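Only one chain is given next, in structure tokens, and it is the form predicted on its own.
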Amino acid sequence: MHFRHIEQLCCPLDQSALVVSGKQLCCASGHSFDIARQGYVNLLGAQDKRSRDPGDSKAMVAARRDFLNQGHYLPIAEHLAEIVVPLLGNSAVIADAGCGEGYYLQQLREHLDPSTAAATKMIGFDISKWAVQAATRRLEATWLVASNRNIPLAPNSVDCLLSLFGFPVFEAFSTALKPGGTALFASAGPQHLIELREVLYPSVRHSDSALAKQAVDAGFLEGESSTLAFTTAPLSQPEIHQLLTMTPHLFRASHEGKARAAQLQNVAVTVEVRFQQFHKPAQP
């Protein structure tokens, strides 16, 4: 069985190289991992699980897929492409850490010219098997169930690593990136979904991000940053429910707050996203 970009991967148990053997990926130590019929591989070790079914649930993945397919966050994808495309050289390797159901990698692929798209290696991984299963239906790429804490990618193998609304692990990101490679983060700004948050919570708070300090402390060099802000078209109640279901607010908000949100109809919401680049120092 063929498996894309096997040379970029390593065993999550001992970090040795993986090879394809029948319908499995195997390492020299005898560890083996089945290739699912959808074409992805689960490289999530038992030590990386905090529950029997970690990450986003099937319902959360479906809500995100349906919401994003309606184009509400297309400006985010377009801004992402504006940043990433100039970073890519010949045969670049892009890894999306916490890829969800693959929307942003799909959009990025569509923004590349055909020759660059054909040469670019795209790898997405997420701790949720439901997200990765959905991603396999979006585009042909290398899809893995894996944790940000134990990335099954060969050291110094990635040119650009994306962490979009995710949970960065800087040491692991640095290990995977090539010297001179770029980690690009997208995170919510102070006004992000403010109309929804004001309904969900008695008071709205926003704490300053420690992302830059954490990245610099981990040895990254701070690069360019930008902020994208726009207002969506009015959202119907089903769309508002999808938006709530795909965010952490589903768990943070009280029952009363979610009941108030369930009454919303035809409400436009503010989207504010900060993009920050950090570079792994090039070796002398």
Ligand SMILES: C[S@@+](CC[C@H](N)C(=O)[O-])C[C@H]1O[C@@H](n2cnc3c(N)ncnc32)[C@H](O)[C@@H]1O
Given for the second form:
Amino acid sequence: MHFRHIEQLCCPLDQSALVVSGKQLCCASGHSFDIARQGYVNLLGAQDKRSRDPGDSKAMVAARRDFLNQGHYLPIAEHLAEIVVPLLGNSAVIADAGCGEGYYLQQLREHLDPSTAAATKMIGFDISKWAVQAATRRLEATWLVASNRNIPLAPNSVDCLLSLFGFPVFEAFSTALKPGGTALFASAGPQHLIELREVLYPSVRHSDSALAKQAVDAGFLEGESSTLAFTTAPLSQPEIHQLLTMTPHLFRASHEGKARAAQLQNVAVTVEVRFQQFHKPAQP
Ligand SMILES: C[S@@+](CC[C@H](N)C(=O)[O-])C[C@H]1O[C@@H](n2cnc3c(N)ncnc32)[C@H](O)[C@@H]1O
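Switch from the form predicted on its own, shown above, to the form predicted in complex with the named molecule and output its structure.
Once more the chain from above appears, this time first in line as the rest of the complex follows.
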């Protein structure tokens, strides 16, 4: 069976190299992992799971796919490409940690010229098997079910690591990155989806994740940052429902807040996204 970019992968149980053997990836210690018929591999060990069905649910993944397919977040993908494309040299390895259903890797691939696209190795992984299954339908890449807490990629193997609206684990990201490699984070700014949050919650708060401090504490050097802000076209009630389903808001909001949001129609929504780059030092 064809499986791409095997040289970047390692066993999640003992970090040794993986080789393709029939319809499995195997390490020298005898650990083996099936290649699913959709072409992804589940490298999530029992120790990496905190629930039976970790990560985004099937319904959240479907809502995100449907919402993103309508192009409402295309400016995010375009801004991402403006940052990432200049970072990619020849045969770069790019890993999307918490890749969801693969929209941003697909968009990045479309922003590369054909020869760079052919040479760039794209690896996406997510703890949700539903997300990874959906991603296999978006584009040919190396798709893995795996956790940010135990990344099954060889140390010093990644040029550019993306964590988009994700759950970063800085030490693991640093281990996977090559010296001089870049981690790029996208996170919600204070005004992100403010029109919906004002309806969902009695008072609106913004929790600052203090990303920069955590990254610097893990040994990263702070790089450039930018903020992208725009307003979507008016969203219909089904689109608002998709957008809320793909975020934590549907879990967090009260019954009353959700009932108010279910009445919304044709609301243009503010999108505010902060992009932050951090570099692994070239010399340890
Ligand atoms: C808000 S979604 C963002 C998905 C995608 N990056 C995007 O922007 O469309 C967060 C994703 O992180 C995944 N996730 C949660 N915990 C994770 C972990 N420990 N390791 C890897 N992925 C994780 C979820 O399953 C979900 O797909």
